[in-house]
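Only one chain is included here, represented as structure tokens and corresponding to the form predicted on its own.
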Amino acid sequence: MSITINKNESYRMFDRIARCYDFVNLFISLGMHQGWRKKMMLHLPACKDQNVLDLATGTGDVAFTLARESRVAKVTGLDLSTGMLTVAGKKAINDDLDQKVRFIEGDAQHIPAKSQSYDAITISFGIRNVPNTSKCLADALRVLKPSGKMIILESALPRSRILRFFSLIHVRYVLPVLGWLLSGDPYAYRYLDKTIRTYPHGKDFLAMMVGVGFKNTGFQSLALGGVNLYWGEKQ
């Protein structure tokens, strides 16, 4: 049975799986997501005392990684899922990071901030779930300061036909079953196949960033092409 996901309502799915989200992520990525986050940090601007926004922050792992960077003074994590934000808030207190990181409910397409508020913006495996990618990118550009940078991690399809075949088998059959067994939600991970197959990646995604005004864009393939790291600057 095919699953149709309304991206405007996808945050409700994350509400349902918030309590086990971190465990499932660790399991299905084999822990590699921690290394991907470190690679994101390499692209932060060089300036000190940065004010950083993490969109689709989920349970806050990228926000916490940012908060531990010496260049970063404060972090705001934004998400529509109150369930995920509740988990993130508890983790911030447990890790003594609640003075440096704050979490707010909000839409990545309509960021509740003044123009030129942030030195950097990150989003990890979240922009694919935003209903309008261009609107999200354009509003991120709006709230970035001049010379600010946006850094994005997102799923992709390998260029190799062989690797692409096995990647699609993995997201179509393996991940949904694992997600069901680990989260107890039979539907939470069944939409991945369609969204990954149809979502722009590589140069096509960079074209979207350039289209809204980002400069000095680039990307790096990770996990044998199954994940891409993108970046772009505001001039």
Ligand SMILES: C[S@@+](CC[C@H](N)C(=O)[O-])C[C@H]1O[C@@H](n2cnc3c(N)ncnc32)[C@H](O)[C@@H]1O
Contents of the next structure:
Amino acid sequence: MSITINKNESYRMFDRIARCYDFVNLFISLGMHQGWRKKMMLHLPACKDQNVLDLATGTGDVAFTLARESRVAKVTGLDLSTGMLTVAGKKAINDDLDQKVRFIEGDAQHIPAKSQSYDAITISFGIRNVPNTSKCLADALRVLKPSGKMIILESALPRSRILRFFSLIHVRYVLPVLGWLLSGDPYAYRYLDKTIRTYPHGKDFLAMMVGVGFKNTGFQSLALGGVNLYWGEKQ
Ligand SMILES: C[S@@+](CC[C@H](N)C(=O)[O-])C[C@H]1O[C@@H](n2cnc3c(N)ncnc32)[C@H](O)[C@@H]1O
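Alternative state: the form predicted in complex with the ligand, after the form predicted on its own:
Now the full complex is given, and it begins with the chain already shown.
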């Protein structure tokens, strides 16, 4: 049996793997994801008492990293997967962060918030799963306050041909098998290969940010080009 998972339904796949997501993530990122999250924090605005939104929050790790920043007062984590949000909610209570972080179910393309509500918006390994990237970026721009920042972490393909070759072998063959063995779901991590190969990255992704109106955009390659950190500002 083969299953085709389209972007509209990708969050259902996360419902199935929610309980083992953090465990698999640790393996497939080789433990580097904590360092990437710290790099995201370097791009937060400088102001105090920030109200921050983490889109496609999953099991909430970026939301918790944000909550530990002294200049952040409140964090909202939004996701479409009830399963992922249930895990996130339990972690918030265990880590004593439930006063500062709240989780809501919602679509990153239709953010349930008034315009100009947030000082910063983050999205980590989520925007590739959202059906319409420009819609998500445009709605994020709407709910950002003037001078607010959007910070995005996403998979990419290295520029070097050799690294790109090994990276494709990794996402096409190694990750699906590893994901299957660790999560027990044979289809979950196959989806990564297709989306990582076809999703715009680097300057092409920045062009989408600029296209919806972000200013002062930029990006940094991490993990030998396998991951990109993007940022942009609302003027
Ligand atoms: C790979 S996980 C990333 C989770 C987390 N941000 C992290 O860095 O570990 C992708 C998440 O995107 C969520 N997602 C997919 N489509 C979405 C949408 N349209 N709106 C909100 N969340 C969505 C999925 O439910 C899933 O939790």
